[in-house]
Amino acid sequence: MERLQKVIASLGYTSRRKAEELIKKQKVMVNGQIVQELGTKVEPSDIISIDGKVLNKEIKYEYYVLNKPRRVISSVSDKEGRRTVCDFVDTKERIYPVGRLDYDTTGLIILTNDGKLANHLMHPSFEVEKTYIAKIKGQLTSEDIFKLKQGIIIDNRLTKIKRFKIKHKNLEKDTSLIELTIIEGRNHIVKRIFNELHHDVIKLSRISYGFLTLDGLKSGEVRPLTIKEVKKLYNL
């Protein structure tokens, strides 16, 4: 038996956190009975429904990698009618992004309806590496470099920087190009790291997620993951 919110997420309906919210709002039923407790466990044979719709347990899992352009929302839908990452994939399945990139951040994002893999990749304990290229205002000082090596305290929590290097300096425009690898998944985390160092982020792009890269993908292009790549993601 498994917790109800975990099963809902694994079936690709929504994230585990949002599944918990649905349970609290009494929108989830198991075998025709409204569930009111988050700790409820279910068996494989149980019939789960949300807002009267029975969840499909015969779901076909799909996996994609997208080179996200700027001004695109990392969500399934947007109340303001802005374009979302899911709009780039031609599928009938209900896919969603693994984690998120900011509206003005570009680069690699994974899309799937496999809730188990999504939770696996986003869980902090697995320490999946994500690499970014940040164009920042100013130049890194020796003190900045020391702080990056030691880790940055954000919200009373140490944010570890696995690796970083200065890719380019533009002294005339007073900007720098920094490559940064982290295992964090908190919102705006890269921007917040540089904010702690008093450098504004002008542009930001994620160039890799684990072993996945943007090789061969132009901005706005998407491709399905291979079976070998999916297995490799599960093994991260």
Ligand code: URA
Contents of the next structure:
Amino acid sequence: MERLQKVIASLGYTSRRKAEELIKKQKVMVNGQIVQELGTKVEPSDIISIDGKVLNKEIKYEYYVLNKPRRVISSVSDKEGRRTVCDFVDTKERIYPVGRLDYDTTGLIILTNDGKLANHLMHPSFEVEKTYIAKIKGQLTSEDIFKLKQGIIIDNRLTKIKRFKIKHKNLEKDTSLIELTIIEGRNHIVKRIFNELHHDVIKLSRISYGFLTLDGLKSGEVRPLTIKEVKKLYNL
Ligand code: URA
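Form predicted alone already given; the form predicted in complex with uracil follows:
Then the entire complex follows, led off by the chain already shown.
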């Protein structure tokens, strides 16, 4: 038996937190009964409905990797009508991005309707390495390098930098290209790291996520993950 909110999230309907809100608002029924308690557990044979709609347990799971262009939003839909990462995938399934990249950030993002994998990958204890290339204003000083090696405190939490290297310096334009690998998934984390060092991020791209890279994917291109890759993501 599993907790109701976990089951709803793993069916890809919504996040676990939002499922909890729906339960609190008494919008969720199990076998025709409104659920009153957050801790309710369900069996695989139980029929779960939200707002009167039965959740389909026979979802065909799909997994994609997209090379996200700039000016694309990392969500399922956008009130302002901007392009979303989901617009790049031709499917009828209700897929969504795993985590998010900023509107102006490019690069690798996973899309799926497998809530279990998405939760697994986004859980803070799941230390997947993400590598970014940041074009920053200015040059890293020896003090900046020292701080990056120590880790940067953001909102009272130490953000460790697994690896970093200066890929290129443009002294004329006073910009630098820095490759850095982190395990953190907090919003705007790379920009916040550099802001702590007083460097603006001019461009940002995620070039890898765990073992996945952008090899063979041009900007705006998407490909399905292989079964082997999905298994590897589960086992990372
Ligand atoms: N860090 C950022 O600042 N932005 C992103 O899009 C991803 C990581």
